[in-house]
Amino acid sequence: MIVDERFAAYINSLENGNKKYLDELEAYAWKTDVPIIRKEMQSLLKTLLVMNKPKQILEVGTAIGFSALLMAEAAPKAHITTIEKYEKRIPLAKENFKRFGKDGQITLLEGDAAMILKQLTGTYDFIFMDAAKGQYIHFLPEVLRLLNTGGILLSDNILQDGDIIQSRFAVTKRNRTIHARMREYLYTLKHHELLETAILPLGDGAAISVKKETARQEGAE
């Protein structure tokens, strides 16, 4: 927990909630140890979607479809493309999209995101990164290619429950690779010439990045 639990509990107590089916799906996920976005991230995600009004959304990391369904409710005019490679969760995600009437709004692509991202040819107004944390830095070049100018990249779970501020020697050996890659990812987000990024200590950490115009575009104006 990177934010005092009392503050988080108070802020979450102010929420007006989601639709009943989302609350039930969230409860199922917690009960079965399926990783889904925390309350704080849900609120931020919905707010950004209302602000951005995207027409095309890309999500990297579907799990059982909770966040895709949440986005479908927050941005009913958008089409959502979501990527998942974990075979055991894909059928349940598909079932949830169909059961809750969102299968026409949400397209699920099955397989390794590293490969699928390279094959995508469209562009997106909003991209939600919520997959394996150690892969974020590898996904970033293709994500930036796919993100429209002025579009938002929202990255979840970037502070690793506070481990990100620790020395690599203070992190357990099995987590050192992820620790190093996430530090590289955050540095790249903050220093990339095409991005303006804010890092927030919210939930397990969130990074909001906006794709800027290129120097050539700016000069043309």
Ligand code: SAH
Second form
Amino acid sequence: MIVDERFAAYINSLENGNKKYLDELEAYAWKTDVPIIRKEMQSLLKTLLVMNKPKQILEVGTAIGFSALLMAEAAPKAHITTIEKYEKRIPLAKENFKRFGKDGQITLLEGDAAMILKQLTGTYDFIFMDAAKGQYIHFLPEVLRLLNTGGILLSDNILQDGDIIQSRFAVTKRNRTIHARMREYLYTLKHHELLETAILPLGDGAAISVKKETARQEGAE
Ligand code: SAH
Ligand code: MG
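Show the form predicted together with this ligand, please, the one above being the form predicted on its own.
Below is the entire complex, every chain and molecule, led by the chain shown above.
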């Protein structure tokens, strides 16, 4: 927990709830150790989708499809493309999309996002980054290529359960690579000429980035 648990509990107590099937899927995920987005992130995600009105959404990290289904409910007019590489989770995600009638709205791409992102040719209005934290920095160039101007990049788990503010020596050895890469990712999000980014200590940490027009594009107008 990176914020006082009482704040999180109070804020979450105000939630008016998701559809019953989402609540059940959420409970199932927690029970089976599938790392899905927390309540605070769900709320932020839904708010941003209503604000941004995306037509095309891209998600990196499907797990069993909880957040993709949540997005499908919050943005019924959007099409969602979601990427997952873990063979054990892919069939569950597919089954869930079908079972809840969203297999027409959600396309699951199977495989490593490092490869798949390179092959994508469409553009997206909203990209949700929620895969292996140590990979975000490597995905970023392709993600920025795929994101439309005015589009939003939302990144989850960026405060690494609180590790991010520790010195690298205070972080366990196995988390040090992630620590270094996540710091580089956040630095890049904040300093990139194409992005305006806000970092929020919410849930496990969220970064909201908007893709701006470049100075060159602005000058050309
Ligand atoms: N967004 C989901 C949770 C995703 S958990 C939800 O909230 O419901 C992160 C997922 O990313 C895991 O299932 C993991 O297998 C997947 N993942 C991690 N690295 C990946 C990669 N390089 N390519 C594709 N999927 C990846
Ligand atoms: Mg996450």
